[in-house]
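The data below hold one chain only, encoded as structure tokens and taken in the form predicted alone.
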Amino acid sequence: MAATLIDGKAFAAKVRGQVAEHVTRLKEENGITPGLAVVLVGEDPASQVYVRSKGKQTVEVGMNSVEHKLDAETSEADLLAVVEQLNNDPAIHGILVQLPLPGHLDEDLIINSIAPEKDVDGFHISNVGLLGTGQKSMVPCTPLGCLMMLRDHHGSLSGMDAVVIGRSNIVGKPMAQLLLGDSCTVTIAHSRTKDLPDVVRRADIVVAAVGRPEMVPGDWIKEGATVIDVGINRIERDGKNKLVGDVDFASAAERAGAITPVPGGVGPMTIACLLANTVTACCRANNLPEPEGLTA
């Protein structure tokens, strides 16, 4: 029987009218309207194209979009003083410094010095603490949609048990965080594991995000399994530029229960989950009720 689809973009769109109808309570009963601004150093292509789908999102749900372009040639004194400049603004909910940076530039550093209730994407050192001792944090953005997808298809995760495959700052730890969070039981595999195949066919849900094209193969997946597939891999195939996640599609789909396709999956839910932690900053800054289903 073949999987059911897990229709990203679907979801995204339901988040996203999620966050719209939020703000027009904020608007309406509070008189706040969140902010979120993006900071981009350099020309770098993907990133630009990233930005202004943010930016874009961000005005479509109601929110204001403030974007920082600086040249690739800024310096780590005044980048640090434009992040200093939006942690002081009230009218900023969420700060989100695009990367990569150029090679000069400390990304750590730059990433710690976002005030940490500003950090929407989850990646300051105090969110990743709080994220692991299971105290209220903003959560990254890639695995909290992964999350959601998560919980609507199968309600509870209590007791199944999830690998996933790949142990990123961005992805793979703050996963298995969230996944622990749920009562799964959690294993975090990578290149060096021993027998992964094994491994993985022991598995209720896969989480794969290790940045290598089709490198699952469907005879790993378990009869039945969800399978989240978070990878972006550009390849050529039959003389053509395709995009292909860590999982062979064709070949998973056949055993797996639920799966993600690539592109539509996990893809839209990123910027999807940025806003919502937009606004959730928002909540809290102002001692207000959290938005309901778009927090960890």
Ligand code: NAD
Given for the second form:
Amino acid sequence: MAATLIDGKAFAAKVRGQVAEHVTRLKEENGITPGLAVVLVGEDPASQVYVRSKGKQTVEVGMNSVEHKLDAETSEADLLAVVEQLNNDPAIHGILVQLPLPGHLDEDLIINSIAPEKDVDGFHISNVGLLGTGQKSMVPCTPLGCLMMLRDHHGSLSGMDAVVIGRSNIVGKPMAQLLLGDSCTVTIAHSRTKDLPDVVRRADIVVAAVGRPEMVPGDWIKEGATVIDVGINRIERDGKNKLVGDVDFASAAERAGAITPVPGGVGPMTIACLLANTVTACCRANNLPEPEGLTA
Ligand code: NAD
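Structure of the form predicted in complex with nicotinamide-adenine-dinucleotide (NAD), please, following the form predicted alone?
Okay, now the whole complex, with that chain kicking things off.
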């Protein structure tokens, strides 16, 4: 393997350490404890695992964690009332409604009912607009984690050619906005892109966020490029269950300059950035200086 491994697990631990330090300072100097509320509707097993993990890590960095577990039949009005109560609670600085929601609930309506300054997922339409116009916003956690790793590896990203594969609202689009904000020349590729291999071969930075196991082979990667693999795909190989990314790691690592593994790359950064966003939201709510290096 020629490429440098970008270790997301170690990087996430460093981010959590920075968050914990800032939380200690907020408590000691300002008497404030940041609080994160997570709302889970229904019993989706994957969502339950995420919510448990988020709660555990929130407490580990010294913040207050509040969980609202509502049953799958919860009405839109009842869910909106829970969000409204959290919007008005001064002890809560971050609110996250775990997606996906059961089918009878309108996700856009619910997300847009969260106070934008507490929207630590960065999905509220106001935050999307602020990010798109280069203003201070809450930035979606997964792309924020990718940006932090890219900045850490390269220093400046200015003038680099970046290709983001995938145009979802959660990953692809905000990722492209962040790279543009750091003065990359950005291409967003998607399922209808013509000659994807050729588009990817031009990129100094490739961010793959598709959800198709190992769809990007090594021979699409420009020599020395940095590859950020957001994909999390569960496959069967040699009779075993395995997690793989959207990039064929073995062949891509032969050509890339640096690459994130799956697991242990982007994945751990997502919750670390959620905690970072919560401490940022708490500082903004109290007109205090924001922690450095934890925002876009
Ligand atoms: P999505 O399904 O919402 O979007 C996938 C995108 O890929 C679409 O925009 C589509 O146009 C594009 N696409 C589909 N087929 C394509 C093809 N053949 N060629 C090029 N583009 C194609 O998915 P998402 O929510 O953005 O997630 C993408 C992947 O990232 C998934 O594997 C998901 O599990 C993973 N993910 C990981 C994290 C994390 O690490 N914490 C967070 C979010 C998503």
